[in-house]
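The form predicted alone is given below as one chain in structure tokens.
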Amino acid sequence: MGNVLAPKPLLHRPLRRGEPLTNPGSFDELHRKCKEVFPQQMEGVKLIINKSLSSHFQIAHTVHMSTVGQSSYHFNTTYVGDRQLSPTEAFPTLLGDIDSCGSLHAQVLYLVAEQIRTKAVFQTQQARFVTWQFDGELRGDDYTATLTLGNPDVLSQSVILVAHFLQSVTSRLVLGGEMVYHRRPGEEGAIVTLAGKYTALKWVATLNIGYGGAHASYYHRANEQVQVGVEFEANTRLQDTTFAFGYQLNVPQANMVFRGLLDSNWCVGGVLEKKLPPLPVTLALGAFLNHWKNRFHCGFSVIVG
């Protein structure tokens, strides 16, 4: 017989390494996954023609014939530089949009360093400036810090200052906050909002809560064809609470995407998008009905390019 009392060798389990932390993205995109499920409001007839003049320059013409408001025409230009950080990000980027009334909306995005991004936004209403905004964003390996300066006016001593910060606590959990400070003659104040986002394999839950109210959203991907989203918003100043449910149905065999919504204001709606390959044409048909206000509107759009 062998040595029964001999000490058994210790079995060391390999240490489980956690997943590396990634950048949490921008504060404004916390609820993006859920919002993409909901259909965009549309009414009247809209024609959009996109044309790429080169690999850097693109223009677009938009004609909107409205049944509710005033019909309009928009001319849009986009310039994209050579420095590409991802398939959806390239710097510098210049965007401009002018309508038939002479109102202009322009944006300039510039990459100062690998982790520092800046943005300037200008908006006019005919011949009068209504918005001038400057953003600075620092994107680290596991955090994002943003500072926004809106409509600064030295003469009237008015300004809007917004600060955002997001930190990846784990590979799935992101925590952060927002501080909004505004000042104008006879009024000054600040609002602080806390935010959290948890990302699982098939669902994303996000919550913003502060003195002004709360905003919660839940996104779930059931399978490759079905996605659903739920939003809850509460505004303490207006004493108003809304709830909305949206869903997206993809039918890749038919090149179709359907989005629908149902909210607590007794509003239902849906938008059906259909691509027509090999032609670069997308058709969209939408209808929305508000049972509480007994209001119905529908829309049809054609996108070329």
Contents of the next structure:
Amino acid sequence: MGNVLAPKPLLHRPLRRGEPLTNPGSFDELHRKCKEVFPQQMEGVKLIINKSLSSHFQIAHTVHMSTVGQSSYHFNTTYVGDRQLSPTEAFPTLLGDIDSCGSLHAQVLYLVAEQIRTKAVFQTQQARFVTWQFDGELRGDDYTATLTLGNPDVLSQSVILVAHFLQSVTSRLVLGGEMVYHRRPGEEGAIVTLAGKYTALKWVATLNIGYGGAHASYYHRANEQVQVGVEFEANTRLQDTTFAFGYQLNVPQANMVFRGLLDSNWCVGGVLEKKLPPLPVTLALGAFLNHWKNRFHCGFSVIVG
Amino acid sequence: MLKLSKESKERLQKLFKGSQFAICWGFIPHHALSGLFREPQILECLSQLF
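Would you mind giving the form predicted in complex with the partner chain, to go alongside the form predicted alone above?
After this comes the whole thing, all chains and molecules, with the earlier chain placed first.
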């Protein structure tokens, strides 16, 4: 019969080694893949001249002759430091943009430690400060935590506090959330939003959902030349929903990129960008038509450098 | 919440106005100088402090 009291042998299974978890990136970039497919609104004539003064410093002059609003001139400066974490990230980074009215947009990005980044953003309207914002971000191996202080004012005791957290659950699934807390004298409130992102080989689906509304996006890479994006936004406060479909067509042999848009506000638009080698010049032509409001505007821009 | 005396509030107001003036007028020139000297002067001072 055997010894029923004998201890059963342990069955050791080799542990399944899944793909390693990677950092999920920042919360603001969850919908980036889909948003990059859509064309940017263009109107009037724009001339942009980029000039690199050294490997760390570049400037840009932008002259915009507008058909809708006021024409303007912008002077843009970018300083990039020595510490490079990736091909697109280097610290410290200073970005400055000042226009002909004296309005300034300034950003300072600084790496305090290997996993801790800080950011300060200032926006002025002529001499009056409109936005002052301070960010602290902790990037772990498989998570990102961010704390943002928006317009903190010790004198009027008001602040907007935003906390984000993203966790890579599997190599393809990222889950997280956002909490926005605002305080003013006599008033305070908080909104929580949950977020999820699934990345497959050829497509990415992202969803943000909370009391304030929902934002869903789907990006699909059909082939080397065609990319498609679909976006849905619902705002419970404004009682408004928007649906948009966009696509991007790359034709590298012709040095051309075309982006098209169709949305639920009866807007149809497209932007064509063409590089002119061997000259360091890019031409962009754009046109947008709103069938419901019967409005049409088109734009033309030249980017040198 | 934090309670400040009238004098403290006035001092903080002056400090904030001075900082805003410095950022408005000084950010782009400091940025241009950083491009010439390869290290943002203010950040270099801060990194030496920490």
